[in-house]
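Below you'll find only one chain, the form predicted on its own, shown as structure tokens.
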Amino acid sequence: MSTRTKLIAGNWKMNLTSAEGAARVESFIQHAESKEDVDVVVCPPYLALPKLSEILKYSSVKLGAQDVFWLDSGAYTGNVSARQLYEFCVDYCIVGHSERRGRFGVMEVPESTVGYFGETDETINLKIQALFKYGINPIMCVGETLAEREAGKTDEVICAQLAAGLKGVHPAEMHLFVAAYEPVWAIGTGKVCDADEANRVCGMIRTWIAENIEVEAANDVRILYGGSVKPGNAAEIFGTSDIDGALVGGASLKPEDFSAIVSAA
């Protein structure tokens, strides 16, 4: 039985203003503090991280970023570094989600342009290196594409990410580091992979770190799944031998459905 402690983060994305995100906090927060087996992380729009600060100064429940910069500053116009983020004391970041390298479930903006979103596995790993600095937990998120999953490519996809998003890394910063997999085609859709499956690749990316980067790494490192969790699928996902959690989308906007999947961790 693994000892890793399950970890519940939910991505807000693009929704709510920093006052509607502050009462969404303040109404779960009582139900998140008393599972004191369970790490819970939210992650809204940059605005609101100062005011959700100040509200989670004292909880258990921590704070994320949507994404980061990889330069502590600069030129760089609309863009926000680790160290803005460790003012606030962020200690989660997500990185690599399918949205921003232009990879959609659902398509919701014009295809013309998708150029917009331009993350890459190069800018990943900078963006990675850039957390480990001041010490935030990057969750790198990896997945494949419908088209990806029927031509069989699922795994050779998922490590090549691995691979370009982790170079460098060294074994010892392993403990920051967070894996979500999250297969595109089920981001949004209502589509959720099976656990078996979703288990299966989990354990696979558990395998790729233990033989590229090292053994107790591998154990150690929590690997999460992202694709429309529900309460009512998460405790079939958290059953499994190689899943340690969630990142939630939708459902982290709900307090009610939020804490019942971190009830189900």
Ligand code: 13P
The other form holds:
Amino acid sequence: MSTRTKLIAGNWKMNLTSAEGAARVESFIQHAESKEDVDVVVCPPYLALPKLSEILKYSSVKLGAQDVFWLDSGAYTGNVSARQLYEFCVDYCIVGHSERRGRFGVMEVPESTVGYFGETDETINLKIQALFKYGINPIMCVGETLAEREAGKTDEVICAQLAAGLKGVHPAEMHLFVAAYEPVWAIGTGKVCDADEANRVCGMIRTWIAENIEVEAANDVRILYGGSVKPGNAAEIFGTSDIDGALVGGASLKPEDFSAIVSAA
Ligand code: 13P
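Could I have the structure of this protein in the form predicted in complex with ligand 13P, to go alongside the form predicted on its own above?
In what comes next, the whole complex appears, and the chain from above leads the way.
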């Protein structure tokens, strides 16, 4: 087990209104605040950020966004900048989620209608740099599809995503960085990656950072696992050497489940 502070982030994706989100937070905030040795983050849709920012103003529970645009302002209809997130005391921001890369574990609408939201390795890198500029912690998602895993390409795909996403990043900026290993085939599918294998991949990510950025940064960086994390499998995942927490989707919408996962950490 590592000595890094565990981090549990709830990715609400496109769920809950602002009012519903406020009620959810109120129902688990006390429990989360009582776990002083765990960092807890909620990542609601953009529209809920102002209300949750008010509620969490004096709380140890931190606020996260689900995406960001890399410029401060301009003619980029529908986008939100790091500068605008900063105004609402957003501390974390998910970057490069597989659903934004157009790689889905579960596809509920025709693929042609969703596309890939314009997310590329290059934009992920720009977004990370923009977040560093405002002192916001990027949670960069990496992970392979089922086809890539079956073709034995898991490590190759993830190293390529890391190399592109972290291009030009300075070791001194790495204290803000969080990685999340999210195998695409485990997202929303109920298929959780075996804890030993998830730990092996997270260890591989740590080694990549040690060899390509800095050994100290690699020792300190928090690497989360995401993909069908539930109260029933959380303890096993958190009992490994290289997994420092979880990026939780579906279970983060249920206050009892989210609280149980925080307790397991
Ligand atoms: P689930 O926990 O619903 O599988 O989602 C994981 C995820 O995508 C978190 O970002």
